[in-house]
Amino acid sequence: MYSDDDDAALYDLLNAWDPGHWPGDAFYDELVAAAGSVLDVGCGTGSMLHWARENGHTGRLAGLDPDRAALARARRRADIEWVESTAAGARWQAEFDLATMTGHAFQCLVTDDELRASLAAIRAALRAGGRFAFETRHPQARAWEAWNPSNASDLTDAAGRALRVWHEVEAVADDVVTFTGTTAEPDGTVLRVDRTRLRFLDVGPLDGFLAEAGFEIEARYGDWQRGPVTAASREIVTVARRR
């Protein structure tokens, strides 16, 4: 078996923090830096907030994630705040000058119902001006069909173990993707199966949903060096404003 501590342990490895190398860390790094406090929604292992820490920032850091194991890593660090919860589940009150919902995470907010509670909560955290920062896969440019088997990963995780990795699309319902993850042994021999379902919103209804919630778009680009959103665009990166 391959347990949720060991599947955390992976993300880590699959999904080093590093700015320097990777330009979607480099936008958040950025507006992290320039908060005086933030508020991680979705954290999972707390990477972010453990890199900006790391690297001087003195003011409120705080993570909010449902799972577990991936929160027993985050708190190898005591000098952030971690709540186990939902986005919805949020509980502050206009406390925070900048949340962020980053690798991908917005996706997994999936129906209408979970994406108007948790825009509420995360507006409710924020000060009066604050900033809500994230991205989602821009539809058209269909990042579901390179999910498939041919391209499995090969890899050694923290333990020595050779694993191979691969995702698999099981089905595309109107803007949703439901695919399963796959950790195996390199001859094959399944150890863990994880079913996930992300919502792929284009432009026009992701900004109804945010208006609908009281934010207005301070910043949208279609790529990390801050391009414009484009036919060839892969990214929708949208920096929000609460009014």
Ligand SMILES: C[S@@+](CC[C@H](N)C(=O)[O-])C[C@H]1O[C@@H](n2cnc3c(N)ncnc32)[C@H](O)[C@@H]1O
Second form
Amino acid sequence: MYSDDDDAALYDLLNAWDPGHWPGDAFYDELVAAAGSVLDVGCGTGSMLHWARENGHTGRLAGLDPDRAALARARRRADIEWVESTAAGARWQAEFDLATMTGHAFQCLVTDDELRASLAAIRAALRAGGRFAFETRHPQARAWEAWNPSNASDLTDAAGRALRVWHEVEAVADDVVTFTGTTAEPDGTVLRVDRTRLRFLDVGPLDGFLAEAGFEIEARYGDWQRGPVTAASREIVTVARRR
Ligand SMILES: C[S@@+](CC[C@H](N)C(=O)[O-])C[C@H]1O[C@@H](n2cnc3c(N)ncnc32)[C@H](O)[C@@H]1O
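Given the form predicted on its own above, I would also like to look at the protein as it appears in the form predicted together with the ligand.
In what comes next, the whole complex appears, and the chain from above leads the way.
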């Protein structure tokens, strides 16, 4: 009733990439512009790389994502490489200066095995000294507590269809949050329900996985203005370097 293609288009409407407006987008845009070759892991609809190419990036740009409908939108630009795969399935060897995971895509790596395999593949894709930049929501901010139907949003999609969307947490088990996202008619008639699991790693375990995978921390921030991680931080922003 609301297709994967519709859902991917809605994602773009709600999450337009705009470094002039969003500090997080500006943070990544600066790194991407300075890198000769970039691999965007969990690229979704590809908007970060689209922006980079449109704004003059002449180097190699590649995006990877397991979501076919999202990638179909990414493929609207043919001057960027697009690969349908999970991070763990990536097979590049020492080809990129920078790898990114934006939009909290890193939190989709839920199990220890998936995390280890993904970090190993990302590290392998980077040249010696290459960087991996990503962010993960700090568990102390308990972002999931705002994901409830009382925070439903009413909106109109790109096709002019009126919608109501909301989230609802099903379970919080250790550092994994399971929740649903519902897309409905304004009267509440449900069109689709998507279930997601996200991992909320704290700094200690995160750095343990990175060290084990062969990364060292080059920079760590608690916000997009490059402030330190504090007891009030909502984000853990990491720039790691391939050892
Ligand atoms: C919230 S979206 C972020 C998309 C994009 N990076 C952005 O900033 O708009 C998370 C993305 O991670 C992708 N994803 C989920 N599991 C993944 C995995 N194991 N490896 C790589 N990407 C994954 C999803 O398909 C989705 O496109």
